[in-house]
Structure formats: C-alpha cells, structure tokens
Amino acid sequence: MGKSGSLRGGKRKIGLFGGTFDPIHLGHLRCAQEVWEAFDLSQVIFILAANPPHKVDRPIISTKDRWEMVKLAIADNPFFALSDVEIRREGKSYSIETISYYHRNIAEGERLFFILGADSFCEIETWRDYRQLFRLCDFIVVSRPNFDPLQAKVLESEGFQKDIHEERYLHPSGHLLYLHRITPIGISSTEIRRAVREGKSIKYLVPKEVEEYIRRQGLYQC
C-alpha cells in the first residue's frame, strides 16, 4: 500500500524524530525519508529538542533559528512535519516527557515509532527513565558508523527476545525493536558549523533553503 492509502485508511502509524538540529542536514532528511517510506509510515514529525540535557560541551543556537530552518528544510514534504512540543515546555528536553505527551494524546489504533541513531540507542541507559520508554512505543534504531546497537546492554537487561524472522526484538510490555540500516551519508551538524566558521562552502551538505538562511542570519560564524 503508498502512503496516501496509509493516510485515507487503517492504522496511522507516527515517526518521531528528535534532535538538535544545528544546523538540520541532508544526512538527517534522508534518514527521516528512509524510514518514512521502509516503515510505511503516515508521517514523520520533527521534534525540535529546546535544552538537551546531553548536549553540555557547547552552546546551541536559538530554538527560533533552528526552527526556522528545519521549518524550511521539509517544507516541500507533506509527510513530515514539525513539533513544538519540547520547546514548549521549561527545563530539559527529556524524551521521556516527550513520548509520554503523545502517548497520551494519539488516537485509538494509532502507532508511536521513536526514531533514533545507534549511538544515542547505546547510551539510552544514561537517559531520564529510560525503562518506561520501551513501554511507551516502538523504537526504529538506525545505522551509524562505529556504533553496533547489538552491544547495547539493555536488549538484554530489559529482556528483549529476538525476531528469528526478521531484526527485530520484542520487549516484555509487546513493543517492537527495529534494527534499520540506512545509507550512510558523511555528513555531520559538528562540521557544518565549522565550515560555516572557516569560510567554506556548505553547499549540498543543507537544503539550498537552509544554506541561505544561516548566510543571511550570520549563524555560526564564530
């Protein structure tokens, strides 16, 4: 079935996508559209993190540029769309609290995917009760380079059985855990920003929109 069907009947089922974003790439859209269309999904929604307790070495731009710019980076696609959800709340931007609002908030029937790289998946033990979260959803873990999610000592401490049929594991409360290899694009918000910051070009690393707008607002220039 094509995602219009997904859309008109059955199931909605819900990607969601957390991140910084600074800057958002074409690295981050290709794996939302990957996902997107793998999973038959309704819709990807873009959850723009506002303080992630994760990210302390450094200083993140504004919340109101980083939306702008993921704002304009899926415009022209009518299948993801944008939260505010954490930008909302004060304090820190725990996906606990973000997964339990749309927990609470989806219709009948409808399905929660939480999508996440592999190196976030592997140090998921140091998040904010990060057990109630596989009670939550399911969980798509896709590929990143040097990280093996199968070394992840939860699938073993929150008793996740695997699927002999397919790379998927089953945990206790009958959530789903998918392994999903992506292609791998060498692209990372880190070295935008200091090509921004030395000068360099950033063509086809952002969305030509995205591309003008940290030119026009000087971001990341120092």
Ligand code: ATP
Contents of the next structure:
Amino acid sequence: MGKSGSLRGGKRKIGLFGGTFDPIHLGHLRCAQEVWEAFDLSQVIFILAANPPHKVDRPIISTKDRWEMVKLAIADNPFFALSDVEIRREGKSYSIETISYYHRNIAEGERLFFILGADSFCEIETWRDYRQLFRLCDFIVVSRPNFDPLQAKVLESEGFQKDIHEERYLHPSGHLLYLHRITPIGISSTEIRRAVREGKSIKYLVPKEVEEYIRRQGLYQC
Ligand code: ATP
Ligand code: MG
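Right, the form predicted on its own is done; let's see the coordinates for the form predicted in complex with the named molecule.
Then the entire complex follows, led off by the chain already shown.
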C-alpha cells in the first residue's frame, strides 16, 4: 500500500530531524528516507540548528547558506520539509525548546518522533533538560558507523525497559525509543568540510545541487 493509503488508519506520524547540516550530505538524506519508509511517516521535518550549543569549537557557516543547501537537497522530495523554528528563536538552539514547541502545536491524532544518529544519542545527557525530552515524544535512534547506541548511559539511567521482541525500549512515561538500523554510510559534514579545504572532490557525498552551491559561494575554503 502506498503512503497515502497507509495514512488512513492510525495516527499521522511526523519525524523531526535536527542537525547543523554544515553541510547537509547523503548520509542525512538516506537516513531520513529510510526512517520515513520504515516508520511509515507522513513527513520528515528537517530542523536547522541556527545556533547549536555544542559546536563552539569551530565557526559554522551562516544559517542562510546552510538553509539554502538543505532547501536544495530536499526540493525533489514532497515528504521532506525544512523548519525555521530554531532560526526564529533567539539565542542557542536547544532541542528541548524545539520539541516542546512541536509538542504544543501538534494536531489531534498526530504523533511525533525525534530522529537522531547513534553518535548524538550517546551524548544526549549533555543536552539541556534531556530527561524531559523523553517525556515529550518517541525517539528513533539510527545506526551510524563507529557508534554503538547501546553505550548510551541514558538507556539505564532513565529507566528504559527493553522490549523482548523488538529493538525498542519503553520509557517510564510510556514513550518508545527505537534503535533502527539503516544502511551504513560513513559520511560526515566534518569530512566534507575538510575535503573542500584540501581541494578534494565531494562528488557523490552531497547532492549535485549542494556541491554546486558550495563551489559557487566558495564555502569551506579555509
Ligand atoms: P559534523 O561532522 O559537523 O558533526 P554530521 O555529519 O555529524 O556533521 P550533523 O548535522 O551533526 O551532521 O548531524 C545531524 C544528525 O544526523 C545527527 O543526529 C547525526 O547523528 C545524524 N547523522 C549525520 N550523519 C549521519 C550518517 N552518516 N549516518 C547516520 N546518521 C547521521
Ligand atoms: Mg555531528
């Protein structure tokens, strides 16, 4: 059954996929696509972190350039959207504020899933009010090469109970956390920035339009 057909029964499921996207790459896109398909989501909303609290060790390029690149990358996918909630907010971009915002604004019959990679999940206890996050929505933690989500301290410290049948965990609040295996793609934005700086090709690591945008704007040269 196609997507529209499968939406008829049950809740409308919305994925929230946050990131710095500096720049967006095929690892992000393939992750969103596989989660959309596996969880029968009606939409994946990319949330651009305008001012990420964790990325203080290096300058990130302008929000406008990152925004344009995500726009170009998702333009051909009607099930992907880009949110400006963190851009409209002043100060640092905290996930707790973003998820709370969506939590307050979801329509009757909608269900929220927060999507993040295993690397981010393993450091989630450094996020502001992370304990509260698990009470607001379900989580989908996707696999990422070289990171083991089972190493995340929060699984035990937050009292998650493993489902004996599936790779999913139940939080005391009743929300679910899924460990979801996706096609391993070892691409990172860090490597892309390095490649551009070193004058190497980034072909097939990012969408063609993003590659052209980076070249045109002269991004990541130094
Ligand atoms: P950087 O190297 O600058 O940290 P990144 O490639 O990790 O960039 P982010 O914008 O930090 O990209 O990641 C946004 C989200 O996407 C995070 O939850 C991250 O775990 C996930 N993610 C990024 N790349 C991959 C990948 N190749 N496979 C699975 N998940 C990924
Ligand atoms: Mg990262």
